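Single chain ahead, written as structure tokens, the form predicted alone.
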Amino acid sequence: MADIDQDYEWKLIVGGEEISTSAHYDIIDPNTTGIVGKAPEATVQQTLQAAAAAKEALPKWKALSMDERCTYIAKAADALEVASAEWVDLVQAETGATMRIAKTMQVAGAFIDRFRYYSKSFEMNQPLTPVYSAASALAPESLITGNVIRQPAGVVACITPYNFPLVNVAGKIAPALAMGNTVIIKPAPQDPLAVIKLGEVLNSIFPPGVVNVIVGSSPDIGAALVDSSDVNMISFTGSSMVGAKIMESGGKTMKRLLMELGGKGALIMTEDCDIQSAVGGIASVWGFHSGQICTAPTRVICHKSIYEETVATLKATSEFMTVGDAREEGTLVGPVITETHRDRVESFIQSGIDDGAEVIVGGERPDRDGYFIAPTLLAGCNPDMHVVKEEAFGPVVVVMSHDGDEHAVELANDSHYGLFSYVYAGNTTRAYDIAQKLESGNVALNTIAPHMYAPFGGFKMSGVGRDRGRWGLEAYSEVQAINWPS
């Protein structure tokens, strides 16, 4: 394990003072099962005191304009890029992310991305077509005119997964800070100590209760939060169940809703394709961070003439991914995050080959320590499959074949999830052509790679709303219209 202070006190971030706690819990490494550091374990009534400390904050900080606090984004990007240069081992620790995904993605590139994005000023406002009002029992003849403007949604709480931690984090208080919310950060408990860090730096330069942060192992913390009548909106990025959960809770008090949740992404393949170009594209995110990526085309389905060509490519293709420590030189896919999950990855597996499912590759644990599992790629599968319908977070890959363009949408739009697809097509009209039959909030032709700017969400048990870009301003925003007489 890397070289990490072990005596270093963790601490809660509430109305910009450093709070310690009475209770702590152990951050273990992935690779070596060994003990990173002892978080702090956060009360409910802490928790309640940031939603207070947040909502103290709001009106002085709303009151700024967005080019006043677009400055603080601007500060807080460099002063982050600065010291996050020093937390990739941390990063690392915590995540167990290979060296090129924690350099890479982890701790810089969209990470920082994020803030700069909304370092920048937008307008917000929108003017109204005056139109002409006729006389009435409520006003006299008139030309009505008007503006619509965002609004700030109030105390945001932003709940984040732990597959990416500080780029979570950054996409949604990035955002959220620039339309003049406040925020209250609940990181994932399995790897939180590197947002603390995150929020100190934070802390040093947002006013105080602008940016809190709230640690803890505990349900009771999160659904504090969603309860909290000082909390006006909930952003949240995890499971679907967590997600339906947040709805039902959040209704009491019209809690506003930004849910990025469970994605099994379908991969099409048209017989025309070209196979080593979506293989290529399969095997970049098959191993990816373990599979610990929602938008990863674990589904694939390939027409029933490349069927075979398809299988044996990726197959070939599963030699390379090297299974090992993250720290280690040409490891590709280290381990995922918990044994629990690794447990639980098992289990779809396994209940893929008691449906019948062909075990191509994988399958079974590497014999070492830490929360490993092997590539597994699962041919022969049909719909009704468990591990077909359900997202396994993890290296596991199944293949479907379809008999045409129609069979091939109906066999990706069956399912309850709908975030990211995929369409590789001998041209891209064709692509063009399925993709707009898709249910999914995100679909890519012929590539992997994302538009990072796009509104990112999903359809159906995926997500509700949409971040990024423009997108990310006005889901931390409530619309206001405001007319008169012209």
The other form holds:
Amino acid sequence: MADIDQDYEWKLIVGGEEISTSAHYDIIDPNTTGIVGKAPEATVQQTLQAAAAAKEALPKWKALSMDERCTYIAKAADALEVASAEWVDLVQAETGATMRIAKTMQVAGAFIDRFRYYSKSFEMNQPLTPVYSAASALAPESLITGNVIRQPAGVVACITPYNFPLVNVAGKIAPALAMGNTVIIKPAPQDPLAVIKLGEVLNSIFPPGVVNVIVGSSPDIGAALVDSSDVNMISFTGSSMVGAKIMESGGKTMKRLLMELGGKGALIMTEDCDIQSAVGGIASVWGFHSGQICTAPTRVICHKSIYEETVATLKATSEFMTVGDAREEGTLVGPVITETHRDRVESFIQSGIDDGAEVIVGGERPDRDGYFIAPTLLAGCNPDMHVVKEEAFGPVVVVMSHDGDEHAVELANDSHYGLFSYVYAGNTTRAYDIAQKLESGNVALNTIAPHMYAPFGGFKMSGVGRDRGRWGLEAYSEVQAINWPS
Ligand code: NAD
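Based on the form predicted alone presented above, generate the structure block for the form predicted together with ligand NAD.
Full assembly next; the chain just shown is listed first.
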């Protein structure tokens, strides 16, 4: 395996120290099924030590000004830009991303941008308008003014999913650190190695205990962070099912929660939309990290008058979706993360077929090693099908038809998810009108490109809270109001 040191001892980072573990587990390359490395297996005790270390480091770190903390973040962005250039092979191997995605989206791009964005200080305070307070048994007559300030939430455990390991972690820790919190990073068990590298770089820059990294294959270590009274906030990105468990157990210690959960992105096409452009967007479900992305437009809701043409155009486009060795430059569709996940997606496709969906393309397992699923298109679907209701997190598109904008909105909202939706219409005014009726935290019109600094998060089972941009800083803070007589 190119440029990956098989003998490297991967360690945890706790209180500024790199800590060995007595046990390790294998990280498997989903593309080749070979072993990428042996990840450290943290114990619950080591996890709680990380929480205690983050708590100890908190007072000094939060006492710095935001400007001072941002200086550390800027230094981290510079150091990571240099160091991460060496991590492409590692990230490619542990995530199974195609080379194109590994180079441009996993290691560069959003990952470094998140640090750069939060390396500039924001003004967070807001003055209160003075109000007249009449004389009472409580206090004499006065004019009361004040200020609303932001305090850090405290110790934040950042629990992340496997799809974009570095980007997911960077999106949490950069705003959390800028806001004055200390963090424990708990990456997904499937691909934590580059995150450990990230931790090593940050540990050489930030004061001891400000950034801690805990890795393990068991859900128990994430659960231990949720239960720990040393942890004030859980910033979680992952499935709605695990998110719901965390909300329930986090309630015992009144955790502050940021929940970025699953999605089943609706993509509405009106009869006057640009079909080619919409199809180009939908094809990203196949060609962008094999559909392992929460915002993917997987649920196509197409006007009946353009339904046949849309399905035919999607079919023709799927023929360009080369499935192959993820390390080869020309490959567009790589594997999904694990054998278990491949089996889950396959049974999900089978449930659609059993429920009467028509397989237009895909559905079968490609004849190659690794955890591959052919780009799959299921037409003739209806909202009662499991394959329409649930998230596949794989290269699977379902298509339904609608008979007008109102019906399209009804179908789009007939989902317990509400993360990211898309509207393709003949003009932006019509698309905007439809967007306002969607139960979805984000809506993109005639594009699948997101606004990177817009508030990001979901309605319904897709989450609670928002991050990115200024909302990222707000998410990792407590609101404090201070008042005095003017
Ligand atoms: P997952 O929910 O299985 O795991 C996410 C993380 O939670 C992992 O680190 C895991 O170890 C940890 N975990 C598992 N059980 C836990 C418990 N009981 N307590 C605490 N932590 C626990 O998700 P996944 O399979 O890694 O990722 C796929 C899911 O993530 C999809 O549903 C996808 O939509 C979602 N996702 C959402 C966003 C978003 O921004 N909304 C982004 C990426 C992925």
